[in-house]
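What follows is one chain in structure tokens, specifically the form predicted alone.
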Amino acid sequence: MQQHGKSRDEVFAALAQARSGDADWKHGRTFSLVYFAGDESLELIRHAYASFIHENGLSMDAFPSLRQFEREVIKNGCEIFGGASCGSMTSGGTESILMAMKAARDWARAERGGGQTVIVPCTAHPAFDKAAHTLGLRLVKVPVGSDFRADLVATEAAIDSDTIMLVGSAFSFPHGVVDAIPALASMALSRGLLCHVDACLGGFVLAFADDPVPFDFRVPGVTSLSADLHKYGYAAKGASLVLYRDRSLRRHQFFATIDWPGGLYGSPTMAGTRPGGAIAAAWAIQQYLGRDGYVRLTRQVLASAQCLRDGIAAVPGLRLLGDARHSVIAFTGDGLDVFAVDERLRRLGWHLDRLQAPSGVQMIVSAAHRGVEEAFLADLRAVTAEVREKGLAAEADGAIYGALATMPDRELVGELVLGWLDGHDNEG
């Protein structure tokens, strides 16, 4: 750290310079990570966040405004997702899933005398792996069918006396398909198990889409659900919801310790300090958009996604993965190296995500992509034609990713990923 501080203008200039090399999300060049609903919405949540930047959700007694905001956001979530009775705000989907898993573990200990197995489709988000690792639970992954949805026969076969919860995605991150939630929930209900729906990505799309899909608490047997406010809820990061059908299950999410010299301590989620800005911004965007605003944005997103999906399907050498019809698009190469296509798109300033098993590329469409569909499709057609006609292969990071995705020694791949993470601390 430098001895003397810099001027505000110097710091602002350094921030702008650092940001110049980041992915361009505001102009629709980035197909994940950021969910941008327009300049007015951005200014609104920026103001709300800044207004409560120092308030701390750890103490609602000190900041009753945050208690009000959080209660209203949770109440809205309970209504949107069809009749949950309660829930909590968290920092993001990973924490929401972690809380649902903790509630399931402690429920099983209290109500069943034990059990530690949670069954998920292999397409379930890695947050379930992280939660199982952290909480000492056993995660059983079942295959998906040719449609990339959870295999129900395999799921049923995996259930044993140690099973406490089944999981379905609505929709899955890799391919954007909705698992058969009614069937999974019925399976869980008939066996006295919990059923969690991971709607972190898709919840706020499915809830406001014109063609309803059964996925939430309207489905008998669904006991908990996670949905990210900072994705298609268009709130500031980090904000998510974990909701429960009944309060008795949520109680197992909580933590309390009573013998600390610092006083009685209770926390609803993993975090202690919770940024008031995220809570205020989530409340503000819901007030600003209302149901009509969410319906309008969802229609816009789905129209853009359908335009892109149709365009990709018409490109020779590319093939869509799955039959998703909402905001996620996944595709692979048909006789060509899809990572070579992706590399060339990145050189043109587009940012997509890569998939494995099978190799593919994934796009998450948001409101920011309205108006850029044809520009993207024109670049996609051009680079795909080049890769196809010249028989090109991925050369740099795409080649490395492809090699790691197919390497049989998965333990070694894991070590390489951890090494990559370890190398990003700037030796500090």
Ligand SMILES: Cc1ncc(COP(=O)(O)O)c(C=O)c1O
Given for the second form:
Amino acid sequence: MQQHGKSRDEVFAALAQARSGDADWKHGRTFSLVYFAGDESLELIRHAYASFIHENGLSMDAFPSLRQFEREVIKNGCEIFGGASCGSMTSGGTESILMAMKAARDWARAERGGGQTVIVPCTAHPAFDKAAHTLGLRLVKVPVGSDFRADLVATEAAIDSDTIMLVGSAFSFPHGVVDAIPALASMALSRGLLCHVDACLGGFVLAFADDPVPFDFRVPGVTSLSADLHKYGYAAKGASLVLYRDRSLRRHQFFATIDWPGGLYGSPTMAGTRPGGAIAAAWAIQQYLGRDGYVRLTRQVLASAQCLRDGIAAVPGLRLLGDARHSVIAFTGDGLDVFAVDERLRRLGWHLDRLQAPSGVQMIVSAAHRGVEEAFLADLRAVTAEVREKGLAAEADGAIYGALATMPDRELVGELVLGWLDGHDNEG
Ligand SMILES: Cc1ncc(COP(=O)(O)O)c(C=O)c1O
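Starting from the form predicted alone shown above, please give the structure in the form predicted together with the ligand.
Expanding to the full complex; the earlier chain stays at the top.
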């Protein structure tokens, strides 16, 4: 660290300079990570966040404003997702899932004398792996069918006396499909198990889409659900919901200790200090958009996604993966190297995500993509034709990624990923 502080202007200039190489999300060049609802919404959440930048959601007594915001956001969530009784705000999908898994673990300990197994489709988000690892739970992954939805026969076969919870995604990150939630929930209900729906990505799209699919508490047997406010809820980063059908289950999420010299300590979620800005911004955007705003944005997103999906399906050499009809699009190469296509798109400034097993490319469509569809499709058509005609293969990144996708020694791949993370903070 340098000895003397710099001027504000110098710091501002350095901030602006630092972001010059970042993904251009505002103009729809990136297909995940950012859910931009337009300049006015951005201005609104920026103002709300900044207004509560120092307030701490750890103490609701000190900040009744935050208590009110959080209560209202949770109440709205309970209503939007069809009748949960309670929930908590967390910092994101990973924490919401961690909390649902903790509640399941402690419920099993308290109410049914144990059990540690949670069954998830292999497409479920890695947050479940992280939670299971952290909480000492056993995660059993079942395959998905050719439609990329959880295989129900395999799920049923995996249930044993140690099982405590079944999980489905609505929708899944890799392929954007909604698992058969009614079937999973009824399987859970008939066996006295919990059923969690991971609607972190899709919740706020499915809830406001014109064409409803069953995925939330309206489905009997769903006991908890996670839905990210900082994705299609259009809030600022650091905001998600975990909701419960019954208060008695949420009780197992909480943590309290009574013998600390610092006083009695109770906290509902994983974090201690919680950013007031994230809570205030989530509340503000819901006030600003209302149901109408969410319906309008959802229509816009789904129209863009359909336009892109139709365009991709028509490109010779590309094939859509799965039958998703919402805002995630996954495709692969038909006789060509799809990572070579992705590599060339990247050079043109488009940022897509890669899939493995099978290899593919994934796009999360947001409101920022309105009006960008044709520019993207034109580039996609051009680079795909080049890759197809010249039989090109992916170079550096793509080759490594491709190798990761097919490498037989998964432990070695895991080590590689950990090494990559380790190197990230000391590259200088
Ligand atoms: C389906 C799903 N679940 C959970 C998460 C984790 O959310 P977060 O990155 O906010 O922790 C994501 C993130 O993309 C997701 O797509």
